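Taking the form predicted alone, here's one chain by itself in structure tokens.
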Amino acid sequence: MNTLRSLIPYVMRYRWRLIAGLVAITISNVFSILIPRYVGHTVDTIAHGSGPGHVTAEFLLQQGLIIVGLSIGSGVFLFLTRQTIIVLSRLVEYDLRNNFLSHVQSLSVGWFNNTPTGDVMALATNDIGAVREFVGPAVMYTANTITTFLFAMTMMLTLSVKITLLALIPLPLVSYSVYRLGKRIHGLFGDVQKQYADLTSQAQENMSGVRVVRAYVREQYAIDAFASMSRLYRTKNMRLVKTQALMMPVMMALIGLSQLIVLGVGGLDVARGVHTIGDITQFFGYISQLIWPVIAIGWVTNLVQRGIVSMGRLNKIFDMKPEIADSSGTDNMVTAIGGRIEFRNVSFRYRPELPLVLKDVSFTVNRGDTLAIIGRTGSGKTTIVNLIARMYDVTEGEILIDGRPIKSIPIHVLRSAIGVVTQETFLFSDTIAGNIRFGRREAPMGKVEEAAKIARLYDNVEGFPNKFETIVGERGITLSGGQKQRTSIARAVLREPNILMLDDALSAVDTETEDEILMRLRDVMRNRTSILIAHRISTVKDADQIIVLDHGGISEQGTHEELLELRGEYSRIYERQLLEAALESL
């Protein structure tokens, strides 16, 4: 029950809901808890009539709207107990989820990369779901039990101690079978959260790589797999289920053995004359009205059980402290950033086990400068863009900006100076005009389209029938590669930053386009510090400084001309590349 304690602050906020809900199902009790006494008395006034005359129709009448107005009583303000208590727990999943939406949001890219993401869905909708009913059903449904069976006891006991007790035999049995099969749902519940999980995340990558499936004719191979994995969600299903359904008979048949006990003790009690039938009347009364409290501990035990275990995997995640985040060197007077970026002895891992990406790398970019990096794959481009805009710490060495250490810039202020293009060009399921003003929500449309403009897509999307109002599906599948990449140009531009990164992102373009597009860029380049990536020279050629990287270190640094006379690796990818033009052109 300790991991459910995390759950205080969130309930807390609605305490007065939580207050009025109690107080409803406590008067719904009371209300109902009085109906098997008028039944009683009814039925002992008819049995015990001296005449004819004596059980009138008025006084049946009279019963007869007595019992039902407790009845509405007791349903209206059970209504009004699902409309505070199962509302607080709706209340509650909403914040829960939100909270956990924007915690994820603050964990480490690493943590993504190394989290599926079937397993983070599964956490925002079945765990959070489970959780939601132990603070909605769990919690009315413990109260209303022991209301009612505080209530029942007492009424009982009034009527006959010893009945009462003999009745109470099997319950130790009832405590004992909801530990019993409660520890055990517990444990069964944690396997089938695991492997939903397991079963989301397959999920997930059938959907998205899709195209991939399809293209090496593996469709069948992804529907064996997905079925495998769903055979196994099923039969560790069936082995809760199956002891789920041991709840309900266990109950009812302890229920059944304590309306046997009031049925014979009562009985030989009636016929000695010391109880009435109207009072074992009662008696079977209050004993049914325990029949669905007694049935809800099974009921509930399973959503306690559920809870806590789903519970325990949100706090998993709470738990986690993001490994990039403002700390107590964070400069808050720093709120904003020109643009001048140096590299001191750099050097960067991804895992403590795995090896050096970057090895001692220094370099600095003045503010208004353009920076460009080149090098074979693997060599570490992507990973300075990602030092930059603090996705990553460095593992040693020093990134300052503006002669400031990184660390010290707050986080929002860094990155919302930075606008960057990467590597692998990521859309929203949202219009073109959407995607463009994503890193800038209230941009006007005449900014959007000067954007579009710049980065040459503009007359792409005004032949498309909804113009910038088209939706471009899920991560952009509806356009092609050279438009989505421009599409990311165009959100980059619009948010006019101060560092303008583009990692690789005019690898989908034809020449001709890309030319036309560093020669628009030069203007929105002329201001603000740039850093570009790319495989080809003619990207890079007119940056005021280049560096080649190879495995992880700066091999040649300088511009076009100096790098060509060096007759290095650069002078190599410039020759082969002008061989490989002028043979296409053939």
Ligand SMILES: Nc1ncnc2c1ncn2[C@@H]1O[C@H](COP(=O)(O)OP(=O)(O)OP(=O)(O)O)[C@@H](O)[C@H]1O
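Computed from a predicted model, the values in this text were never measured in an experiment. Here, rigid core means the biggest group of C-alpha atoms that superpose within 1.5 Å across both forms. Positions refer to the first chain, counted from 1. Compared with the form predicted together with the ligand:
- With the core held fixed, the Cα of residue 141 is displaced between the two forms by 2 Å or more.
- Shown in the overlay between the two forms, fitted on the rigid core, is a CA shift at residue 32 of 2 Å or greater.
- Comparing the forms between the two forms on their rigid core, the Cα displacement of residue 132 reaches 2 Å or more.
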Second form
Amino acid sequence: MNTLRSLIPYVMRYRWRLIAGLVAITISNVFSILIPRYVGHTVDTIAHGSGPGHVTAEFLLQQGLIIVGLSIGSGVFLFLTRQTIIVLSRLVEYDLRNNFLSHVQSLSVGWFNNTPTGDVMALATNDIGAVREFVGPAVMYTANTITTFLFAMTMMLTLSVKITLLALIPLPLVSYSVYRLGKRIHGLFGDVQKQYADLTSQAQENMSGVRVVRAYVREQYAIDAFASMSRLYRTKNMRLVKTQALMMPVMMALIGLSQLIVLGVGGLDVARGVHTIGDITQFFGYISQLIWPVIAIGWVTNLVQRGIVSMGRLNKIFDMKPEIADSSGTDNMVTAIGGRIEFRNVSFRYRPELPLVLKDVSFTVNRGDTLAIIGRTGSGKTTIVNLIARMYDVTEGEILIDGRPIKSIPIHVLRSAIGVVTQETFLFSDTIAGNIRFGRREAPMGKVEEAAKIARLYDNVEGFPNKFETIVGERGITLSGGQKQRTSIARAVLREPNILMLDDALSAVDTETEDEILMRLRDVMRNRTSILIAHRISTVKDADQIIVLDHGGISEQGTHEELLELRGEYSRIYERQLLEAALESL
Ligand SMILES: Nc1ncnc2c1ncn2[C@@H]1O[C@H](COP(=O)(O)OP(=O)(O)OP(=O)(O)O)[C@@H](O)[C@H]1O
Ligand SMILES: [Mg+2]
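Given the form predicted alone, state the structure of the form predicted together with the ligand.
Full complex below, order starting with the chain above.
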């Protein structure tokens, strides 16, 4: 129950709505509980009303109107109940989901790496849905069950204690069987949903990977794999349908038993003259009013259990603190950064159980300088970029920006000063302009065009059907790898960052275009710091400083000329690439 405590503030915000709903449900039940009474009275009047002046058309009309009036009254307040309590649950769901998403956004990149996206999606949809059903339907039906029971029982007991007790015997069985069957159905339903999720992701993979499937002539394999998943989906659905089909007959049989008891015991009482036919008719009315609340007990028990489990899962996420956040050590006086970067004996591992990926790395980049990093795949280049943007904190050593420990700089100040082109380009399903503006929504079109020119994207965009307003991605045009990279470069340039980091961002453009982009960037970055990661010597040779990374450590460091003189790894790469270029131009 402790798990649900975190829900209290969400519900308290709408407490008047809740109270109004509870009042409405009580009034609705007062109306409906009176109906059997009038029906019984009418039946009695008809039964022994053969004498004159008893059953008249006016009397029947009057009774009929009363009964209809009571039904309408009950219906109106039931409507108000739903309008308050179910709407309340939707409002709570809305607040909860928004809080969940903004909390998840604040969690560290490391957490995202280790948590499957599907799990987060399940929390945001299924679990929040289960909590909503607890706040809405479960509360509403509980209130309904309690009031109906109180009213109906009072009425029944005043009529006959004996018939009441006997008629109630089968009802707990109804609740119990609904509870058990409901649990089973939920489990089976979960299986079906999971299978459906697998099926859709399989289908989606086949669609988006269609070129790979074709190229490797794996169509039949893809079709077979899909068919077998589809078959499983059908089997699981059949299992669910069978259990669902059991629900109604079982319930109806048990409820029929109750009615049978009333009919038998009540019938004998009527014969003996203890009760009137109208009394027994009333009883039938009450029993039928109790059916739904009795079913609800079993159902609500499931909702409550699910709600608690789901809230527990959500609480676990809510209790998680972002690993990287401003703290007491943050100096809020820092509102801008210049761009001098210093690594002091930095070592880093991604997780405590993993090996070090950076070992004792030290270097300094002065403001306005360009540092180039070159090295084998997996040597730790991207990791350095991640650390400068403080996506992770160092394991040992220290990073200083403008001579200040990176941890003392407010995170938003640090990241606002950085423009990064990640190794894997990511574009949103938006227009080209929207993608370029991602880090600076208010930038005027002139600036966007300028950034596109620097990234050598402008001419391409001019050729697109809607120019800068062309949508990219699944709903629009497909960009080439190089166009995507250059869009990301334009996005980073538009920010006018004090630190620009290009992680292998020129790998998909030819050397000629690369030269032009680098030349233009040099103008833009004159007073700003750049970090350039590349595999080609042609990209890095003009940098103020070049680092060769090897297995997480710096093996060579200096300018292009200095490194060539060393005659080490760098000059070997250089000679190999010169040779390659010469062979290509043959
Ligand atoms: N999120 C992560 N969690 C755990 N290990 C990681 C993570 N990211 C990278 N690594 C590991 O850290 C090492 C360095 O990776 P990094 O991405 O920095 O290499 P890189 O030099 O950028 O390589 P490439 O040239 O292929 O881009 C690799 O061994 C990699 O497996
Ligand atoms: Mg990398």
